[in-house]
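Below you'll find only one chain, the form predicted alone, shown as structure tokens.
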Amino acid sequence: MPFTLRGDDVCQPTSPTPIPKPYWVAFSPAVAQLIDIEIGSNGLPSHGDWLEVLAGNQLAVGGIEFSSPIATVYSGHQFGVWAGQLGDGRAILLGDMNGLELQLKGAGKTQYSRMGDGRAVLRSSIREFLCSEAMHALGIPTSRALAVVGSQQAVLRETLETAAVCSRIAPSFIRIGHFEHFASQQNIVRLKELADLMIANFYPECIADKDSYLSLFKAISARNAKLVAGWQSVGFCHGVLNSDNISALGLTIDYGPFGFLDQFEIDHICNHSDQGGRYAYQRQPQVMHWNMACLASAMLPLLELDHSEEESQALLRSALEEFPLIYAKEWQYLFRSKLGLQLEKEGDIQLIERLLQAMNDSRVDYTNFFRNLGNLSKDVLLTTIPQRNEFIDRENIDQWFTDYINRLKSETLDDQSRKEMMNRINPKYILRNHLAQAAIEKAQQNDFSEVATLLQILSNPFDEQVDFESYSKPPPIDMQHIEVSCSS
């Protein structure tokens, strides 16, 4: 959907700054089919100019022109604390494609780049590019990445990286931080408009219902409470669950200080940036409830077009309520199958919750111990179990096994049947922070192979791929502990 607002207190025009000499580090097809680009027998795009259009450096490839790139204001609460006007520092519009919105991530400064040069490096350009597509194949919503190109020009963060731009897909980018800013402005007629344009192409549903804004809020919470229980489910760490990092059609967006678990830990940080923890593995659900308060606070003018204040507010306070649920619903459904439970029974929250502490207690690996579950037969016997080894606390997991198997018997799918329904949610292959880093490392060196092996095998991730068993393993010892910041 084209970003239809126009005005400069919505966005700013903005032409990408071009880079030298760029080339292909990393390109989906798969993503490139949703646009209809023709791709040549190399992979690649058939037509070479658009090398030069994903990389910023022409807005013209073929037929198609993209002849109005934009940057857009919104702005947010940045570890809780109001940050005031942000917008796309590093990010332009660069128009609309099938439906679909393309943006460049790192091609320069913009209208709203505050003290940032606008640019992204080679190293959180490739994560971002492998993350988007594992997450999609993991069957988690979120914005897709088309390619990644790179060029020697000098970029300094910690150290001297070198500049890439990340090209992404999205059906909008819009999100809770463009709500924010219009209310914050007290501009209404923008903060309606928003709504409405939010209405009228993604949330259909709501035109029907009396209260359209308040049944869009709701819309728009339900979604994002769903997405984070699948991100608990994963084992996935955003990193900086700012208001302006969530989307307003529950995407996961802004890849930046991501993790997935390796070992199990409910308190995991994966940002060290974030020296408090707010944004830890078992914070995300009340930070994105939080960041949906934010949301109905900015809401609050449009409900009062046609309530008092006072009413405005006990319906969005109501509304606010039925997010915890929602998660609760999701996260319970998602870890039931990831046991392999069809059947709901009481009981079986407590049976995940004590499997979840002794893991923590343990520090199993997450993704492989869950895949490996869905191995148990009914009738196995309690010492053949070689995940007991997995654990300090022996009795303790000797318990849970002898519950787990128990239960196990109350379902009618026989065993076979079980782990194939087990193994379509439980993934093999996830992007561990030291494979990442593999690729991220010889692409530093000019070898792109490692990321589009990882591509390869992240877009199937629940596959047995026995070319590639050892990318299921946990990571070495050394390796555990690779730190990302906000400017990853």
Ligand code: AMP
Contents of the next structure:
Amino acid sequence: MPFTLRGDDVCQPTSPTPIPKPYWVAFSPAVAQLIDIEIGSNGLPSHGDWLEVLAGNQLAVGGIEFSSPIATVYSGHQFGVWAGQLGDGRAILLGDMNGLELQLKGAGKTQYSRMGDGRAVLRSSIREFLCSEAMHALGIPTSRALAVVGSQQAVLRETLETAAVCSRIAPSFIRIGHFEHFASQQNIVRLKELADLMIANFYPECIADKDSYLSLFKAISARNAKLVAGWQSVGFCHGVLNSDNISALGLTIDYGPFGFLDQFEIDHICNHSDQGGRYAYQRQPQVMHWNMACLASAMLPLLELDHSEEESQALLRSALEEFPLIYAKEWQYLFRSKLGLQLEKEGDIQLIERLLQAMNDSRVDYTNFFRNLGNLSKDVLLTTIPQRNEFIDRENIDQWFTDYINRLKSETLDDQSRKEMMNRINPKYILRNHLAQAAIEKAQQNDFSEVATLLQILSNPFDEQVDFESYSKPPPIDMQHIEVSCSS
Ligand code: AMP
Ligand code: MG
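Output the form predicted in complex with this ligand next; the form predicted alone has already been displayed.
Complete assembly follows, chain above in first position.
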């Protein structure tokens, strides 16, 4: 198992709490393949006991035994405030398969559940399942989701709901919060063990560096900088970017009240509980940078093993300054690509920013605008561009299209090749809230077909899928503002 730190101060042996009469709600054969689970012709595991295992009802299946399930301890900053000890309050790490950790989310109480019931509801489990797989297909690093198993067991949230268990996999679920935990306890031995474990298993390029902890910090920070640029490019808002929800591998983890932008709104807040907008769309890069500052403080004692306090601070401070640069470079690359620009020219960034401002002012559908932009020809007559009708300030957008078409003329790709390139970065299908909501409402009536349909569509987000054209449309007016909160 990659996460090999053991001991009472690190994790607790924790068995899942069974749920009555489990049933399949969703299953991803692609993820099952990654961990060598054999699939039958019905697309489900051939070995029936997997249902019981993924429900948390038993710990062995077909010769595989998960003999030491655990819950781990971490701490963290929530909404910018130190929250102290947290931990896997409703996630249980069963073990690893093919070098990937298998975790059950919602499998009952752990030592770290605090006031919580250790459960997750059907609605949030379906959202996590679908979004994990959608993000992966979009090319954005993420934990993957294997299955959702449901039960009629009641769970109390604002109303009475039913329980579900989402099984998810990742090379490691270590978070910034794990580092913060040992640092806050001034447990340098554990902190060092954790950093060494990360380097040995996931960042081997840092071993050779004489300042290997500094280089680990830089590598984690760089991955998260690129991750958040990826989120911005597909219009994804995470919703709860607390340091305990930030992966030390730069993966998207802990899907809660996330949302994809429908209409482009630069300060969109997807989490109903985030009244101050700390985690609004445009603040995500800044907030990720802030989380990397939390990691830097946590790792300070490791640098002090080889340097003076002052030197260590200076090294980390300057490493932290690399974040905005790495982010900006990645963001510029992604947005140039979204516009079909392969060359780097002066004025490109202004061109991108002017477009985003205009899209914000007119609340243009983010995904569809970029997708349809690929259809533009370099010889188009301005007045025939259909997208210009989506903008209120026509004069402004006409000027933008004029400048954009001129810019396209300095590119070498022909229209068709550019369109193909743009269609590989501008998805046609994203997990819009209203689509998830429709699948959830059916699932709550025990019809899971829509979850399966969405999994299929979102697994190929860049392809034209003629039978599913309607899934690319913006939400109907009454479904535009679905509110999602932390209560899940
Ligand atoms: P989240 O914001 O969902 O990542 O959760 C923050 C912390 O609260 C983590 O330590 C979770 O394990 C814990 N938590 C959230 N929901 C529950 C629950 N229903 N039962 C126990 N712990 C929970
Ligand atoms: Mg969390």
